[in-house]
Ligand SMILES: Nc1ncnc2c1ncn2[C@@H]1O[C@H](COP(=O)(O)OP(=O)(O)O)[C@@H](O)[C@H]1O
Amino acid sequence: MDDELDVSKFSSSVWKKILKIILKQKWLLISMMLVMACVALLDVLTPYLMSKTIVVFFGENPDFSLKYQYLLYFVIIAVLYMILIFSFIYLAGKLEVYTADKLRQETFVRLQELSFSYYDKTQAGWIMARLTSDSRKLAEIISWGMIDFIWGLATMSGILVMLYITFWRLALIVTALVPIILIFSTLYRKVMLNAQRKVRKTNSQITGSFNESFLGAKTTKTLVLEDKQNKEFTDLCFDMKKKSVRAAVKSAIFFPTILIIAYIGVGLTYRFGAGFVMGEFAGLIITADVLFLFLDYTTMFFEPVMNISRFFAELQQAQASAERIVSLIETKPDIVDRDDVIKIYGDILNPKPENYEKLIGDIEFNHVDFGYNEKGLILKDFNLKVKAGTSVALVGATGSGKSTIVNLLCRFYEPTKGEILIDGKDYRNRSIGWLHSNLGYVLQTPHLFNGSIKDNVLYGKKDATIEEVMEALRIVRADEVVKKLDDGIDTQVGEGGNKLSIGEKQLISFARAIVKDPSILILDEATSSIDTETEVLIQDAINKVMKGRTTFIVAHRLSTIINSDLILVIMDGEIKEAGTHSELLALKGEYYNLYKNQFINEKMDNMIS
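Taking the sequence provided, give its structure as one chain in the form predicted alone.
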């Protein structure tokens, strides 16, 4: 996804979108602007007060009777600086936290709304980088950079006003250098932006590598891939270091160049200012205190110029982060409900369950075409009718279309042609939330959330009682596992459930699906991760749970589906054979061959073991 970003230009539209998020806290921005305007005012008045001090105490007629008055002025300025500095540090820190929080919230909300297909195509590391390093970096640059920008702009404006009021001829020298700095900054920012985008892209790859290494730690160990993984990660880090150094060098060239231009202005002010003091230019004369004021203001003037230049340079660096966050926030889900459907049923984050009709479980695929991409169709003119309460098993080779049928049924994807009817109505006429609230789904690779066993079962039904939780565990024979644990249902399962065995995790995921009391139950290779002994324990429970529910089972172990009401042999997206276990064996076709070969292999494995 990084490759799709344009590296050639600065995008103001991206920053407008980020600014909309910040403007939700207008009072914070207004407060910052007022505080920094006051700081700038003090910065401008202090040199003026100093020049007046020189005249009063070191001029031709010094007046030391005013010493306490001027001392009071400086004390007041010091106290005001203390208050204002505390205020802008507090406000900038608050804006940084608020911005990071809002960016993460809006990004996470969008992640909840995005379709299943998005996660199929997007690396986890890319998403993690958006929620962590990118949002943090962006919030930091926006908050503290805005402080520099507001102060710099106000200070520059105040100094220019004072310079022109005091002696406009010298003020022209300073003014003439401003467009030179702006032109240089504009030309150079493309170079810096391109360099920073490359750094952020590599950073996303490193985050993805971290994530992959954590998730695949066991595979890495068993395949002895530590050296290979380490080399690949080292190469990524070296690439990151190389690109970061290049970006730093380019940034390092920028600021000294601005500084050189600034001090050219200071030098010219010294030269011409001294000439005016001595009356070299057409007899025009300025006093020493005015020259002091000019030199002080000229030196001061280029500090805010540097700060503003730094702010824009940091915006170049942050644009890569901003683009990625905005692109994620603005990503549209592939599967969405129509406006009229949302009006009745609500959306994913704001459902209206009180309007949900009861789902009976009659399912029909009516002339369905579907393909994951433009290369070809997985299903073509696919038709299937299933009555409520029927258990349907899908068997076939990998890539035959079994999981595609289930994904379409769950509305993780939608048909490119044709329709899927649930209880006689196209399921697009009801909401995604309505369908998913009536689904129970058990995956091949069980995933548990970090928390207790009870918490994980309650994800299936938030308002379930302890009795319902225990009943769900008992139905799938997981209560025996729970009894052996010291903390029972309050046992912490760890991240991803890694404190439990795969079989135990699968049992808990079964209970989570069952406590929901779904009208449609999906078992996607659900027993493939369970050992034979555990499989025997829960097979009877599965048969009981399937009664009264429409159940789709995707299975490689044919022994687990022999009691299914309907077995479909899927080949190249088509139904090649359909019937019960005994009917298909009698046909002596594809199912017969699959069953025979698997039966022989299992017998041989048992004899060897």
Contents of the next structure:
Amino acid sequence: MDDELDVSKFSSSVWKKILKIILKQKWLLISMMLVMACVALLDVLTPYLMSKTIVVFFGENPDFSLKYQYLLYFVIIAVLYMILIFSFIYLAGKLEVYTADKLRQETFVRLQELSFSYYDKTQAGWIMARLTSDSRKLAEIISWGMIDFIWGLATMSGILVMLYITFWRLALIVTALVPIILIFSTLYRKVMLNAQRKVRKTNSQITGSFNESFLGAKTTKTLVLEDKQNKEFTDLCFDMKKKSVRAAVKSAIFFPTILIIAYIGVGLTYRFGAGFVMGEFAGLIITADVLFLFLDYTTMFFEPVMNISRFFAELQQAQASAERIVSLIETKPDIVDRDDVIKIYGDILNPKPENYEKLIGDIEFNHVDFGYNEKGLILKDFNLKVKAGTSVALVGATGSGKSTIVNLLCRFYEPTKGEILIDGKDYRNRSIGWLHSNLGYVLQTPHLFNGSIKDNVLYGKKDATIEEVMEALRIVRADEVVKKLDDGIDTQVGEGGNKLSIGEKQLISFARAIVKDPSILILDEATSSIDTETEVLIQDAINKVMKGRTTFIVAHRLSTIINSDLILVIMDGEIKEAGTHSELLALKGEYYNLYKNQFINEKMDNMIS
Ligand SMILES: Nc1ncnc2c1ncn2[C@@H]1O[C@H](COP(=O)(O)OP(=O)(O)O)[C@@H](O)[C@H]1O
Ligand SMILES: [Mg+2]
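Next up, the form predicted in complex with this ligand in place of the form predicted alone?
Full assembly next; the chain just shown is listed first.
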């Protein structure tokens, strides 16, 4: 998506935002500047001291009584260098760690706030790349680049001052080359940048592809797509190689060219300097030690110029990273609370639960329109009224809109038109945090966090006692599963809970929803991966858990649906039939057909198994 951003221009607004983050470390920056200024001062003073040494010991009147004094000078310089080099490596390292950390935190916070729709549109690989490689790269370039830059500026100014003080006529030669180098590097930078940008784009495709292949590894195997995927990946890698080599060649040309310009400068200084030494120019004479000092300074002079231009080149390279990170940090979640709502209830990261009203559980969809995108509406003028404590079952074909209805109720998405009332008030009048803290939701594809089973249940209610955790597990019959595991509830579930089967994951996430004691409970095909035997067992639990709460259950199995107070048959986003099990059977309509076809099969399955 944002890879398409035009990064050939230097965008100061992006850097201003990054700078704002770094400037929070004022003291670190100030110490870095001081240290680098000292380094530059030493760098500039050393050739001067050298040239003085030559005069004192090898000049016309050598004075050896000064030898210890000069030795001391050099020892002091060496010690100072040691201290300064240690300090700047330490400071830059610290700034790098801080910056990477800060960027990751800011992006992470934003990721927490973004709504479902963002994750629909955005590849996990893309986000991972922002969190890992972009933030690292940016931090590295900023901190070490800053060192180069400060040192470069200080050294350049120091040398120029020394050159002009010593012999301004020769200093002019050096000065004349500065604009040439700056202009050349600015122009050439663009070329390098473009090449670099192409590499990054391919790299992000490769990351995406990796990610796809991890997440879809099993699917790939069952569909025997390995060959196709391999071929696509090989093409991508080939592309990457080609573009990387091209970018490498382009940046390899850069520094030698600068060096050529620099050595032209050194050559000219030689030529004219020697001329001055030999008195070629109207009797203006300099001594050999001054010429050596000049040559020293001239050679030294181009290093900081190159450093500075490299700093800008790297900044431009990193601009793509910076823009992507800033774009992520600045992405506005689609679903946010209004300011007046935040004032009362707080925002997601700083909630004010003391102001939360008790959620009773009356629910009303009032003329709700909804579509995921411009392509069309999934729900059109959808109306539904449910009293608190009612259990509602949604049945219907895949794609008919069942999940959409419950996702709207959870405010993972909001109606495009119309309103959803909870306890008689549009739910947008209260905070997302308020709703979600009263909501238990078990997904079709359960997700557990890396950690133990206990940790995962505690995500539902962080101050739950161990008894509450055990009770929740017992209600959903997960205690049986837990008992079989080596470490009981302290068993690590692995990343995404992948050490457990989907059915087990579902039971744990069910327990996690229940421990919260939510007013609204939503089970979206939550039992689809649980085997029939276990389901019969937890059916009893579901019935118990449903008491006193508004429950929405999306399920295929008759046993889960049959006891619901209200069954809705959903077709193409509309309520086709509504009523209790017996009412709907008596209708002899869609539900009756479904019942006959699907539920009877299920019964037969049960009998066979
Ligand atoms: N995140 C999404 N983005 C775009 N379209 C979606 C998204 N989720 C579901 N849909 C579409 O909305 C319709 C209803 O889907 P859904 O509510 O998931 O059905 P069900 O849960 O009944 O199987 C389907 O046509 C589906 O393709
Ligand atoms: Mg669904």
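In this text, the rigid core denotes the largest set of C-alpha atoms whose superposition between the two forms falls within 1.5 Å. Positions refer to the first chain, counted from 1. The shown structure was predicted, so the numbers you read here are calculated from the model rather than taken from an experiment.
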Exercise. With the core lined up, does the C-alpha of residue 486 move 2 Å or more between the two forms?
Worked result: yes
For this session: Kindly check if the Cα atom of residue 42 is displaced 2 angstroms or more between the two forms relative to the superposed rigid core.
Result: no
Exercise. Residue 558: with the rigid core matched between the two forms, does its Cα shift 2 Å or more?
Worked result: yes
